[in-house]
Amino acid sequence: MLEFSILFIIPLITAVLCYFLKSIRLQYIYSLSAGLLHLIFTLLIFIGWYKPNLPFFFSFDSLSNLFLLILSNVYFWVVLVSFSYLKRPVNSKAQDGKKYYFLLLNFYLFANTSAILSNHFGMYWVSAEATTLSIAPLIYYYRNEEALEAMWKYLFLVSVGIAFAFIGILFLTLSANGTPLESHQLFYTEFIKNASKLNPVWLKASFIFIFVGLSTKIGIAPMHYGDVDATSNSPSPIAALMSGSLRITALIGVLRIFQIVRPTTTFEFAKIILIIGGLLSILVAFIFMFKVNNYKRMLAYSSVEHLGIIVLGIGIGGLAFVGAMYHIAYNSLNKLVLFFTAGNIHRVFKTREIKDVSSVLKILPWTGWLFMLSFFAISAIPPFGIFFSELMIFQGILFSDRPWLLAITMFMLLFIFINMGKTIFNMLYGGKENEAITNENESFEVIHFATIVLLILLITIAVISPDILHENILNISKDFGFSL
């Protein structure tokens, strides 16, 4: 039970410290601590030092493995930024939002871990609602109309996401009529061990409805407007929680009923939907890029286009499926860069809106050069990882069978990194300089320290290629039945 009570039970226990301590620096040391410790733990796990043994609705799998240390790390970055962000001076009532941040960050991570972990659809759609609950309130942080409107509007769509998710589990249940599941337990194993025998039509409409339902969460187009929105008007170290960990939450149930559904005929048909779902998304952020004015809400499509560059090489399989795994893992740790970056730069300018801000390089030199080294990284500039995972995403559509979609993903892309980088390059050198703002002495910060450890990160992981990241990888392409 020990692997139980660290990776659930003390970030629950932790967020009800959170809720009766007033000092927001104890919130800030307990939570921490809370983080450090399922990070170091989920660590152990996952290099094989520790072999876990979770009670009935949960299990871990090679897949759980990568996508709860990916969310242990994220939430480590955030929560040790995390202080230092709410010291920063904000309106009277913005102060509200301090009291529970800790408190809802806690109960993010206990959701998200059970959520992962899950070895049950219906687990995975509680967990899933909660993580939602969670997340909610911080991105009405700063208590403004725009706030309170990216709230609800995330609220409704990710719970109209959620019901349809509700509806694919459903119509899982009818696939399995006549065949030993009846009547049974909703365990993915069971599922995919008797995959062969599912109704396949009741399997498509199953798929459709869990993917359609869970895109409100992931951001892939059509269905990425809360999203886009509800993380370009969080604060920073959220923003990065949601683009980082968030997303990988809701796509490992995409991924659970897309493992099912390997071995049947329905198999073609869901690749089909994925690819669709990915081209989709890189369409609607290079169709953004064109016209951009907020810079956060920038930095969101960037995510919708990396979720969609991560479904593309998921529904095309083989080597592109190995691609976009790593590519996972890159992509959170950049979107924490990017986000902590645009943080200090909101601090300081005052505003998201990328026509009052220049000269963030003369005026924030620590932040101007480390946010030009995320905007690198993120545009798959060697030797930052994200350039090895799409080089091999797209390896992997170039030998498949549908190689043209090579010609048409990077062309998009082209355009998404020069739009992206013109916005970013007149952020840091154009424009008049604002006599005020000039006067910002910028000192080394904790958030400076966390973005560059990440970007170390980002280069050495990639370049080192460690073994036990590489045949984690292996194992899940395995299990989806992709050999290399």
The other form holds:
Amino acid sequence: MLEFSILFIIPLITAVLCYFLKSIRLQYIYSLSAGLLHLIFTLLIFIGWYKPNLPFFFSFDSLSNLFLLILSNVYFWVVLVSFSYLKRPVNSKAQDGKKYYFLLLNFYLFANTSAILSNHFGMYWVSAEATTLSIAPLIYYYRNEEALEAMWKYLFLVSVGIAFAFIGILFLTLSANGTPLESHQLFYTEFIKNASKLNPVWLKASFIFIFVGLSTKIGIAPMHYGDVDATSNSPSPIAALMSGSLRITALIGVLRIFQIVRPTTTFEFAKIILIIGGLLSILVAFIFMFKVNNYKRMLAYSSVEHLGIIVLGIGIGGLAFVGAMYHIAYNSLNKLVLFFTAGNIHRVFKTREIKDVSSVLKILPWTGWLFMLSFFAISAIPPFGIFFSELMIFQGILFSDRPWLLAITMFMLLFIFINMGKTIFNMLYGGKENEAITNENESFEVIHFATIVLLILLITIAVISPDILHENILNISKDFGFSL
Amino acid sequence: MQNVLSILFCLSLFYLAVTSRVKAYVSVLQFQGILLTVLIVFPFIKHFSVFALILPATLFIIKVILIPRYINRIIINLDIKRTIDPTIQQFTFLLLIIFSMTLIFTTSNILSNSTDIETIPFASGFSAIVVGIFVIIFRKKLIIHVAGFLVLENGIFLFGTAVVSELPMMIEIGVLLDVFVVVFLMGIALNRISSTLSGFEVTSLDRLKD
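Let me have the form predicted in complex with its partner chain next, following on from the form predicted on its own.
Whole complex next, starting from this chain.
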């Protein structure tokens, strides 16, 4: 019961509290405490010091352990920087958005925890839809036209997408006709046990519908538009939250059905679908980076690219699968630092247009250097984590039965790196002086602190490679039937 | 009985294809809500229990009372014009729907040979899903898009009754609440869109591009 209270009930109670508390500072303190408690508890479970036991529709396994830790970690840092973010001056309309900020964040934590820990497809669906509902009003924080359009598109596309995923779930029940699972509940574990008895035609249909439906939320091309618009127009902490944790909550749904498909004849088909989805996403990012003009949109497309790499790794299997699991963890940390620093740039320059941003290093030295380091990290420059996970994925692809995929991927990633680098260095160094921006000394804020800690974490985890994490990821790949 | 209700459901879809009034969409949603409620109450008539009434009651309140009223209020508040602004002709739209439905019914019939499914509810549900998507694609007004989304959701519900013996009630109610909150948020967004972007049509959403 303790685990259920801390992971589910406390965020919910904090959400209700935030509704009644007028003071933003108090809301912040309560939310931060709830987030910290969530993080500590999740860590204890991850390390294995606490053996959790959840009621009916929920359960723990290696996959949910890792994903919950990522969610909890991303959430904590986002809440930590949120207060300083909310203090920034905004137009009078946007003042309204502050009132419900922490309420929605807490509800987001509750819904995401529920989606990640659910052991039942129905429960997962309800929770995943609830995460959309909690994040949509947060996208509209700035109360301007772009944010409104982004929120509408996100809400609409993702709701329709999730409805498709529901059709996929119904197909899954059809595939169980005539097996011992018939008229049983939709528990993952039961399906995984009896996977080989499922009807392959319905199973294929189910996989397609669930993957395409959830793609709207994961941001896999060609369903990525709503997600990119939302990420690029929401406030930076929310964008970090979406890129760092919301996308993987949707990804866990795809992983669950992939786990069911694994021992069946549908496996090869599912692999091809995942590989196509992954490559398409990298291709979309590759094309976009040639005509980039908005830096937040660029980061949103970088998310599309990295989720593409992850999905590609999962599709290839074996070592690439292990690399993809590491990549999920590193990418979430990396997206936090990128969006935090981009948010600082946005605050001073008041624009997302790249052409209007220059000399960031001179005007905002802290932010500028951290932004540069974050860019190195996301471009897989050692010793940052992404380097090691990408290496593992590439090695996996090279020794798979489709080594030619590596050449295509590397080619596209190279140009993404060049174009992104060109843009970011123009922003950091570019000679054009902007007179409207005063050249005051940048003070050291909590956002800088968070960014530095996260960058250090990115290096430390990669270099030390803690046994517990490695063991957990190996357990996940064992659950998926991949042996190294 | 299930078949009769499903066929009525299909007829309501044809009506959607030919009507050009915004209000008619709301009435169709209400009608479909009633059909779905009757459909899930029906099996309980023989072994009645109060507990079994919770789900139909929630369904009725949300799909027949709350959502239609809410949409009607938006239509009145925003003073949305009565016609729906189609992007293709009504007749072409009807042909498209008839063609898709024929295809769906034939396919379902073939599928029912190999899998144990109730052909008529299965095909009707799937038709509603497809019609919902067509409505979203071929109509300009955002409020009609919301209606299209709800038709799609109704289709999934019907489809669900044809394939799943039973989902736990808690989850069914969760699904209904989710749908309600989605519509509620879309309504708020529509209000803002009409005041900030001065339009209720999809063409007014053109700011975000690559």
